[in-house]
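One chain follows as structure tokens, the form predicted alone.
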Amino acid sequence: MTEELSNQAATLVMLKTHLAQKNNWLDFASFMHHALFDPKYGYYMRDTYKFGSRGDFITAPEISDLFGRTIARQCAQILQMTGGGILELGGGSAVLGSDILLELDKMDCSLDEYLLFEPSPALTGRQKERIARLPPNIRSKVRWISELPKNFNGIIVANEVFDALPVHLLSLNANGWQERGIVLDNESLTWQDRPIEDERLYHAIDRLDVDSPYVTEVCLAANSLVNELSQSLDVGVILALDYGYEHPNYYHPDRRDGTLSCHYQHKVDSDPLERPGHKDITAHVDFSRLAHAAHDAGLEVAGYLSQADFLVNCGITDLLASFDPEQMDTYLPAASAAQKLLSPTLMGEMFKVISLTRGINEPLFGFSHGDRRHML
């Protein structure tokens, strides 16, 4: 038996244990949590490559340092208002953090510290390897934390964090709305719908005007995370970048299969029951939910727009203009990367950026044009 097959078998044993504890029915949010974050068998906890060409998918920071350098410009404006530091949730392979730190150093921007909140020991190890390659005066500002700080001032960056939060699956069929969960049938994982018991799930879909069959997701964990971040933030900005929609588009009548997707070796599929623990499971972000959760937590929604508008507002075209077009070996890769980040048919429109603030009285220039808060 190969190592991967052995690991898959061990992962299935882990899931069987959780199913046995729940009378052989596990809501999908719990299944997704175990598949991604089980301390031993979860996808993000295993010591394998996740990001880049050697992994399963490519994130914006992996495409080009233009992404992190542009975000650094917005961070610089915020730091001038708040002082303090930057807290990055997750952190991936620390490419984004490295690019932000290097650009802030070029800008001679004051930064107290750069905190990385990373639950995965495996990813923490890869991040430390990356940060160790930075100049001593820069890497000395980086610190890993195991819990969110109190009375934090500055910027909290969440790049592709909310899409990895566990979601509940809801199904509309001849029996009305039901919650979709996982059961074990003849040693195989399969789906089973049951009546909804959590009133919060009923509240999320009670006004949806859609026809059966229809499957969608509700991310209750997003509310909890926004509330935790609000409790951590004293003065500053939560900057969340992710793919998703506003509520009317998220729950559009034509989106009857939901947004759940899986990523394995740069291939996308819609079956999270195959290879659990060995591939990424994600769902698009309901940005309206984030906005309402922020309001309930005492934060202000200071801006919401497409990734393309945000990056242009922050000066990505100025950064691209600094490349000499006659130096084709550097200019062409930079121009190609910028196109991927900005194109409406690629990442520019699918990805959105939302800013949740406390104690910020000046407009953020990253949200100066193209604001879509009215759509939330």
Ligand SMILES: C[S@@+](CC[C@H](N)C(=O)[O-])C[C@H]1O[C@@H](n2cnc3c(N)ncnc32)[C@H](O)[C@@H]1O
Given for the second form:
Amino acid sequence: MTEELSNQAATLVMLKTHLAQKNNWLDFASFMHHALFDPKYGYYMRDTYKFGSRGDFITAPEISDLFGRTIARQCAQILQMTGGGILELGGGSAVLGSDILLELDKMDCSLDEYLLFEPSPALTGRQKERIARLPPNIRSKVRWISELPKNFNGIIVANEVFDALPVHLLSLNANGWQERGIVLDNESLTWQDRPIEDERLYHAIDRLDVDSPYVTEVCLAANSLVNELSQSLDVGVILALDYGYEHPNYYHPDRRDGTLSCHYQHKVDSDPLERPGHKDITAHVDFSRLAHAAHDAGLEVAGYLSQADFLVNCGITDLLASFDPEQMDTYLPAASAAQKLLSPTLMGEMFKVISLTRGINEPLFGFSHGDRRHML
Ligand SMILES: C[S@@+](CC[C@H](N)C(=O)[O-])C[C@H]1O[C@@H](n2cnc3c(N)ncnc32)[C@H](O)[C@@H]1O
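Given the form predicted alone above, produce the structure of the same protein in the form predicted in complex with this ligand.
Below, the chain from earlier opens the complete complex, with every other chain and molecule after it.
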């Protein structure tokens, strides 16, 4: 048996144990949590390549340092107002952290510390390797934390973190709305819908105006995370960058199968029950729900726009202009990366940026043009 096959068998045993504990019906959020974060078999907990060409998918920081360098400019403006540091959630392979730190250093921007909050010990190990390559004066600012800090001042950055949080699946059919979970049937994992028991899920879909049949996700974990971040933040800005939509677009008739997707070796599929633990499972972020959760948690929703608008507002085109077009070996990769990050048909429009603030009175220049808060 290959290593992957024996791992898959062991992952199935792990899931069967959880199913047995729940009378053979596991809500999808619990399934997704185990598939991604089981300490031994979860996708993010296993020490395999995930990001980049050797992994399963590419995130914006992995495309080019232009992404992190541009975000650093927004960070510099915020740090001038707040002092303090940067806290990055789910730092992946620490490429974004490295790029932000290097750019802030170039800009002579003072920063107390760069904190990384990462639930995966395997990814923490990779982050440590990456950070160790930075010059000593920069890497000495980096610290890994296992609990969110209290009274934090500065910026909290989360790139593609909210899409990795476990979601509940809800299905509308002739019986009305039901919750979709997983059962074991003839030794295979399969779907089964049940009446909704959790009031919060009822509340999340009771006013949705969609035609049956329809499947969608509700991310209760996003509300919890926003609450925890709000409790942690004294003065500063939470910058969340992710793919997702506002309500009218999230619950569009075209999305009647929901937004759940899996990533394995750069192929996208919609079947999380196949190969669990060995592929990434994600759902688009419902930015309207995120904004409401932030508001309820006492944060101000200070801006919401496309990734393209945010990066352009922060000066990505100035950074690109600093490359000499005569130097084709450096200019062409940078121009092509900028195209991927900004193009409406690639990442520019599907990805959004939201800023959630406390105690910030000046407008953030990253949100100066293209604000879409009216759509939330
Ligand atoms: C899709 S990866 C993105 C990695 C990186 N931010 C990037 O853009 O390349 C998701 C990251 O979020 C982390 N993560 C998942 N749930 C988290 C949580 N509740 N708090 C902090 N990080 C989390 C994962 O372990 C992983 O590092």
